[in-house]
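Encoded as structure tokens, the following chain is the form predicted on its own, with no partner shown.
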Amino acid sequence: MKIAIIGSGYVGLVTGACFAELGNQVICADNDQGKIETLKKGSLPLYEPGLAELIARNLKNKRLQFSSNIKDAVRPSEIIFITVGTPALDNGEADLTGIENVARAIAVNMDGYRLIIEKSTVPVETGDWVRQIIATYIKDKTKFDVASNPEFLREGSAISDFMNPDRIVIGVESKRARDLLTELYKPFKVPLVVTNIKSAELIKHASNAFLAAKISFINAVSRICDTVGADVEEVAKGMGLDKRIGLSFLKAGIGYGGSCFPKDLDAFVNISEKLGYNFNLLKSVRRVNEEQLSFMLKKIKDSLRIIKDKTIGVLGLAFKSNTDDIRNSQAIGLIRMLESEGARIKAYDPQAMNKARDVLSRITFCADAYSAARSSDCLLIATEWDEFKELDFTRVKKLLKRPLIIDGRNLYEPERMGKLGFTYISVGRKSVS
């Protein structure tokens, strides 16, 4: 099938490359000409495991193209995905400026029937608005349909998530749109949830908000565990083995971040209030997540007594492992809190260093984890990279001023760290020394 992807950011690139890999003819468009030129050369503006190879292969096989001209993407394509960003405004509302601009550009460049699909995460009722924009600017009463097809991609495993989804959700209002999307997703042998557009839009926001709620719930439980001496890992396992609950997203730590959960939760609260419902539950989810950083700061203060002029080695800057994304990173939030207390920070991340340099000007960026540990008063684990699980702790112990590890991701077993001679502080588990 002939597909246009308008917006060559994270979602757009993964979606375009994967559809091309399935044998479709795909054109990814973006108004950032520099980004497009970079992509044409086979380089990527972001890190996602396996994506560079996927793009290179499909460029070579001529199933994937890039253009900075939206007309070049719209004219040969019957199916058009809108994948531009919908960042949060100061009041939490989603900024739909990009959606509006793209919808208008699609309308003026259509020369026949097109199926225009919201792939970006948008508030409920956006589909109606997109339809109105296109109807306003379209020429010659050309026929079109609008649909919703939310993405459920996790950074760090996006290609696998796309190719092996739990379900595919399509929101449609016509048989023609339903048939086109059913044909497009025919290679996938998973449940196809067909609903109306508003339900599909709500499914995405409701899904992300629920997952954020699971994280905040287990972090709230971790506070109780810390107080009474229980182990949050054991509590989470005992809960998660109940099939009604499940083990995923029950990992205590310094809280959730990234480009999706904070933004989508705020947008869901905002649109709910506009519709007359006060979503207090989600406001509490957000508050628990914000408080988790203060909780971690107190742990660090209690361990070091005085933070001012102390050197803290921080492992991890990205909001999660296997990505270079630092948007709403709890790691960076915690670093800023430590800096405000007068700490000196040495940090290392396998992928996020370059982006972090743009937002952290006073810290020392290190070549590896051991450099971050060298002569530091403690080592703080802020992102759950696999390479941090495999550290040579005998070497780490020699490098630190004192053998103190504060683990904000519960990567290590407390008993083992105690036997290795560390004072080990984690989240919702008994400290050892």
Second form
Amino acid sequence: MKIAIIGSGYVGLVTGACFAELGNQVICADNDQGKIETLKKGSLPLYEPGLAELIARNLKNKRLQFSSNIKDAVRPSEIIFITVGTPALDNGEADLTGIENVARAIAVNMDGYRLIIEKSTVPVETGDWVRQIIATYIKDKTKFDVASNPEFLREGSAISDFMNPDRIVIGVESKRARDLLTELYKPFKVPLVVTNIKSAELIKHASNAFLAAKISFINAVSRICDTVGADVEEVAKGMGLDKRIGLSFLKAGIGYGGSCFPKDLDAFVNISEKLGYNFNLLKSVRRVNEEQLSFMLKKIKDSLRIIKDKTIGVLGLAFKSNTDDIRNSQAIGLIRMLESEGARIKAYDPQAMNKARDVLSRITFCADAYSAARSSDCLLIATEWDEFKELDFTRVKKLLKRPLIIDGRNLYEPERMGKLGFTYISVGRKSVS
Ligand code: NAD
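Please supply the coordinates for the form predicted in complex with nicotinamide-adenine-dinucleotide (NAD), as a counterpart to the form predicted on its own shown previously.
And the full complex, kicking off with our chain again.
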């Protein structure tokens, strides 16, 4: 099938490359000319495991193309995915400027039937609005359909998530749209949830809000664990083995971040309010998440006593492991808090340092975890990269001014760290020294 992808970021590139890999003819467009030039040269403007190889292979076999002109993508394609960003405005509302601009550009460039699909995460009823924009700007009475096909991939495992989803959700309002999307997703042997557009839009917001709620729930439980000396990892395991609850997203730590959960939660609260419902439950989820950073700061303060002029080695800047994405990273939020308390920061991240340089001007970027530990007053674990799990702790201990590790991701066994001679402070578990 002939597919256009408008918006070549994390979701657009993965979607485009995967559909090309499945034998479709795909053109990815973006209004960021620099990004398109980089892609045309065979480089990637972002880090996602396996994506560079997938793009290179499909560029070579000519199933994948890039363009900075939306027209180039719209003209030959019957199916058009909108995958532009939908960031949060200051009031929490989703900023749909990109969606509007793209919808208008599609309308003026269509020369025959098109199926226009929202893949970006958008508030409920955006589909109606997209339809209105296209109907307003379309040149003649060309037929079109709007559909919703929310994306559930996670950065860091995006290709495998896209290719092996738990389910595919399609919101459609015509047989033609339904048939096209069913055909496109035929190679995927997973449940297809076919519903209307509003329900599909809500499935995405409700899913992300629910996952964020799970994280805040276990973080709230971790606070009680800390107080009474229980172990949140054991509590989470005991809860999660109940199939009704499940183990995933029951990981206590410094809280959720990234380009999706915080803004999608805000947008869901905002649209609910507009529709006359005060979503207090989600406001609490957000508050617990925000408090988690102050709670970590207090742990650091309690162990260092004075933060001013102390050097803190920070491992991890990305909002999660296996990505270079630093949008709404809790690690960066925590660094900012420490900086405002007068700490000196030495940080290392396997992939996110280039992007972090743009937003953190005062910190020292290190070549590896050991350089971050060297002469630091403590080591703070802020992102759960695998390579941090396998450090040579004898070396780390020698490099640190004092053997203090504050672990915001519960990466290590407290007993082991105690035996290695560290003072080890984590989340919702007994500290050891
Ligand atoms: P991104 O910022 O990485 O990419 C968006 C791209 O759209 C950028 O390259 C930008 O230049 C381009 N763009 C913006 N306005 C444009 C316009 N008018 N014309 C052409 N291109 C334009 O964002 P992302 O992380 O890929 O997310 C895209 C959408 O998918 C968001 O709504 C997000 O919530 C949703 N989503 C993201 C993820 C994720 O893990 N990143 C997962 C599921 C859903």
